[in-house]
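We begin with a single chain expressed as structure tokens, specifically the form predicted alone.
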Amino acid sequence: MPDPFRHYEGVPVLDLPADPPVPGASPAADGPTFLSQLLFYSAAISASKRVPSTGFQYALRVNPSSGNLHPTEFHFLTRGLTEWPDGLYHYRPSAHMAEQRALGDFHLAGSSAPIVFVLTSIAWREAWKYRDRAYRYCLHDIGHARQALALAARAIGCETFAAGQFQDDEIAQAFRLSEDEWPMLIVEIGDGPIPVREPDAREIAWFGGHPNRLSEEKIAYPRIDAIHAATKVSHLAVVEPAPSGSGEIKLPPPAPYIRAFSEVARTRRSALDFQGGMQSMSLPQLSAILGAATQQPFSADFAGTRFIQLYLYVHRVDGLEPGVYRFWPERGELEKIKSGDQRVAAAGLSLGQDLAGNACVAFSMIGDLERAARAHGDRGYRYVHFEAGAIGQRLYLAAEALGLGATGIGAFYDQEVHRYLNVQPAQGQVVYHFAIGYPVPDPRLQA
């Protein structure tokens, strides 16, 4: 297994104040401050599991991870920020520090921004346990950790702009990464309360440290490698708008949430099943979960439609009838698409998984491929996966709001989903699984 932590070596480690304030409680008086709050409700540990029967221990972060294999790297530009000094960080989630790799005015063009991050993906991390389809696996991660840090930043007061747009090869170079590590998507923080000085004009200045190695031996995966390079080539043309639709059920308003960010964050966890049973869940509730899986997207260069749309099964929900729905968010209403009992076709449909049939309702994500293609070229290919990740985000803090529990599901038979929800390939394709209940206790957990 390939180590979970990237480090620098031979590079000095700035750290950031532990337990820094809550979100939106108080501005921060800082640039340290702000970066460990940024940081501290997006990307770092929040828990550990052990293994009881192997005494094995390992972490939980905040942004969460296809088998908490975290693929995703969390670099980072500073331009003027107050008491830290401008250059390049990497995040260091083990020990919560920064690793400082270069000095000086580090800064992308076009960009302004007192802080940028740049999201990276080291496929081996997941190609390890999961093969050829770990590619999905890591833009999916990356969808979750741009969703994780641009609502900690809204938190925070401040908003958000995530770039896609860009040449990779000259983005690693500029970084000098890793040949492990692709660049993936950029994020810039801004138009908030950062505290903030004049920025350094001093040259750039690097400290020459070199990543650590993550695994005595890699195996090669050339699909994985043929995928990413055909998704560099990149093209814009006219986005054309979602499909629109209506249905018989309009959903009533929202059940308000019970939780705030601040807890919700920290304390997300990926259900290991969920309760069976008569427990169910209210329609207000759902209506909230949809509510805040297809709010107003945050900034992007391609955000401008959505190529997500929601397929439920509904397993028990007060007040609907059990059954497969599609969901149109612009009337918000869904549309009855088969009924019965859907617990066994769930489950079977994600890859034998009993949490899809145990939860109060399962979803499938069909991400609609062709219409990404014609609008960003292959590059769209990422798009749709990255805004699947992005609704996984919203979902599970969603479900924690409001006292209830979830998961991600990145295994499913893709074409007998398409079959049962009678998907044709111009409408799309299932690209994740997802599942909403009330979570078992997990006994491995340790806080």
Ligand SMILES: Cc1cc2nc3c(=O)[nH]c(=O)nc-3n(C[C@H](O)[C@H](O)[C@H](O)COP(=O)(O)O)c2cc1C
Given for the second form:
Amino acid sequence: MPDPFRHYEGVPVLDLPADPPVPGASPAADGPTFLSQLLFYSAAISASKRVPSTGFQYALRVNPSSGNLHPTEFHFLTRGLTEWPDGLYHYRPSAHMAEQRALGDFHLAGSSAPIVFVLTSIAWREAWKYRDRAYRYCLHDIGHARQALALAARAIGCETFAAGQFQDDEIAQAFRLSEDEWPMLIVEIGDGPIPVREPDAREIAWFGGHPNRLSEEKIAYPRIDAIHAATKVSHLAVVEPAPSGSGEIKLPPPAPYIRAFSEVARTRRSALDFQGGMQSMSLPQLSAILGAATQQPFSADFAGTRFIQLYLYVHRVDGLEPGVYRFWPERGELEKIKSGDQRVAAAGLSLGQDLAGNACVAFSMIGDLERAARAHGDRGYRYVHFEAGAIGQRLYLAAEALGLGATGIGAFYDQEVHRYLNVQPAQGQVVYHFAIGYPVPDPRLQA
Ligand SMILES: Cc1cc2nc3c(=O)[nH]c(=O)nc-3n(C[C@H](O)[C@H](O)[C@H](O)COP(=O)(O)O)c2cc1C
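Just the form predicted alone so far, so send over the form predicted in complex with the ligand.
Whole complex next, starting from this chain.
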């Protein structure tokens, strides 16, 4: 297993203040506090687990990640933050600190945002375990990370904008990224209570730093390299609207959240399994979850239309018969496409993982890859997975805010899902599964 933490060694490391204020309570007093707050609620370590049989302890973070392998790195540039030098930084989650890789006025063409993140993926960190499928998980994780940043920023009172259309090699060069790190998404933070001053007018001074070696040996995955190279090419073409439809079940008004963002973001966990007994969730709770997942727009240069459609395997939702439903977000309606108990099917399709059958509701996210490719060329493949990850992050937090639990599921039998749901290639392909219910206690979890 490669080292789960990337460090750029030999550079100045700046402290981010511990225990930053709860988002939304009062504006951050200075730049370091603002950065600390943003990262504490989107990317920091938030708990640990201990394996009882071996005593092995490992860290868990605010943002989830397939297999807890965390291929995503957070780089950021700052311009004109108070009490914080302008420059280029890499977030060090293991110590909640920022590695200062350069000083000076960096800005990306067309952007004047005071903080700009570049999210990168280290595919090897996933590939050693998940092989070729790892590329998808890297993309999902970027979607989760981006949405984690967006939700933390919104709780603080700021807006974010994500850019997926850029020249990968130029960004990799401008940020002097280690060759194993691939830039995937640029996220600007702006329009809010960010403590700012005039940007520094100084020449750029590089420290760079030496990226740590993540493992002694590395196995090549040529198909991952090939798909990454193919999706470097982007072109904007025809953005077609998502198909619209309707269902016979109109969702009721959403149930209110019972837990605040600050609490939910820091305590969110993936359920190990769900209590498969009698306890059900309510239809207003489901309405709140589906609303959170789809209502607010994603603000990104590739988000002119949605590419994901949600299919639900309903097991235990009061007032909704067990079955498979398709969700039409524009009308807030569910369309029943299969009747009957779906617990065995949902678990079976999710690579035999019981949690998809023990949940109250499980999901297949169907991504319209063809339409995405018509709109964005092969790069559309990335965007569909980013959208799925971002929806996943919203599902996690909405479930927790309602007193439920959730788990993202990247492992499923693709072709069997298509057959079971009767999804034709023109409609899309399954890109992500999800489950929501009442979690069983996890004995490994340490506060
Ligand atoms: C893209 C993605 C795929 C995942 N796939 C699975 C899965 O198939 N089965 C599972 O039990 N957990 C899955 N998880 C949950 C991770 O194992 C979990 O996020 C990780 O262990 C970290 O724990 P945390 O979410 O509590 O921080 C997935 C998470 C993500 C983000």
